[in-house]
Amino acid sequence: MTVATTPPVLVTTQESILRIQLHRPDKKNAITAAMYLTMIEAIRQAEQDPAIRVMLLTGAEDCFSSGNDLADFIDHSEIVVEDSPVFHFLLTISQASKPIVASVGGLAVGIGVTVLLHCDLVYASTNALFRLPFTHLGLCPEGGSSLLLPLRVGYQRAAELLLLGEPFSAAKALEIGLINGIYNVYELEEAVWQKARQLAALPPAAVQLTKSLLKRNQAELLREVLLLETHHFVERLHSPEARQALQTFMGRKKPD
């Protein structure tokens, strides 16, 4: 087993599986530009290494990710969208040819949910809690969710999740088709490893071709949507409405 540690993202290789673990517990695995760059490099490494057959994306038992680190995002929001780490990460993960399995424990918020739409198999623990709070923060959907979520769960359910932004359980995520299965907290890690091993044991060219065929109709449109969403997201971050909502969210003042 080889291990390359790059806090706050841990990248490890075991058997033929490359594991990407968000590891920023003090910030509930909120994702920064630097973390996106690390994950981009890890995915590219997996794509180029014939010994790697599967990627596994995970967090901690009690928190997968609380979403973007908004303070860091604002600091980097002057970067041209096409050059931004988050845009390149979303393109990279959406275009990956090898299968990606996600393991979700505890909190999954914002891009902690939308990134799952780019994974091929997603499993969650019984304590998982999902939320897409964009409207509450004066923001808009990101991660391709305005396209992929309706395709995955249907328009009405997607509208409910994105417009109302209410938390929902692992049971609901399974019911609407956002995830593939639920395990007890202490069972999740081993269960997901077993799924990843199953994939890794299959003929790799057949697996990658199957994934390519499943996604063949959405690649160009998804790139267009990712670009559009990211432009609007950055604009919203600088809007008075979002600024007030974010101040309220951080407990600084009550909304008008």
Ligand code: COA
Given for the second form:
Amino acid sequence: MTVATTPPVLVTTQESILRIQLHRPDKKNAITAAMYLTMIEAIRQAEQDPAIRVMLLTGAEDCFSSGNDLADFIDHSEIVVEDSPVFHFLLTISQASKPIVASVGGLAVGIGVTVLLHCDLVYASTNALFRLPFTHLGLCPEGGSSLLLPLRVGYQRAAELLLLGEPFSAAKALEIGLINGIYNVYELEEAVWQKARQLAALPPAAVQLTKSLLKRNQAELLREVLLLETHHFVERLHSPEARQALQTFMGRKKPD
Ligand code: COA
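Form predicted alone already given; the form predicted together with coenzyme A follows:
Now the full complex is given, and it begins with the chain already shown.
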């Protein structure tokens, strides 16, 4: 096994699988600009290396990701959309030709959920809890979710998840078609690894062609939507609604 980077994103390769692990436990795997850049690099590496057949995206047992780093939203609200690491990350992952398997343990919030819409096989632990809290934060959908979520789960369910922004369980995620399967916490890692190996053992050109045909219809529109959502999202970051919600989160005190 080779270790290519150090925390907060661990990138390792084993057999023909490139594994990207979010590893920022003190901040519940909140994703910073630097972490997006590391993930972009890892995906590019996987795409260019003929020995890599599958990518595996994972986090910790109790937390996949708490979403974009909210402090980054406050510090870097002057971002230019086309230059922003998160926009480039979303473009890169959405255009990846090799299959991506995701393993979701515990919490998945914001982009911790929307990134799953760009993965091909998604498995979660029984303790997984998903949430799209954008409206609560004065923000709007991102990650292509305004297009992909209704396509995946139907308009009414997508509207409920994106408008009300309430947490939902792994069982609900499975029922509505957001994920492929659920495993016990202690079984998830091994089960997902087996799925990735199964995929990696198949003829790679056939696998990649299948993925590209599955995604062909939405590719151009998705790029447009990613850009539109990111423009609105950046605008929203400057809104009084969002500033207040973000300051409230960052300023909250933990009970003694
Ligand atoms: N960005 C930055 N820091 C975050 C974060 C985020 N998205 N999510 C959690 N953290 C930090 C907390 O500020 C805290 O840091 P501190 O110990 O220095 O105060 C640490 O991670 C642990 O978080 P905490 O809230 O104490 O853990 P919890 O188990 O009680 O709750 C969450 C976990 C994920 C439910 C909660 O932290 C949360 O709601 N986070 C924000 C999620 C979010 O809105 N994401 C963005 C969507 S666009």
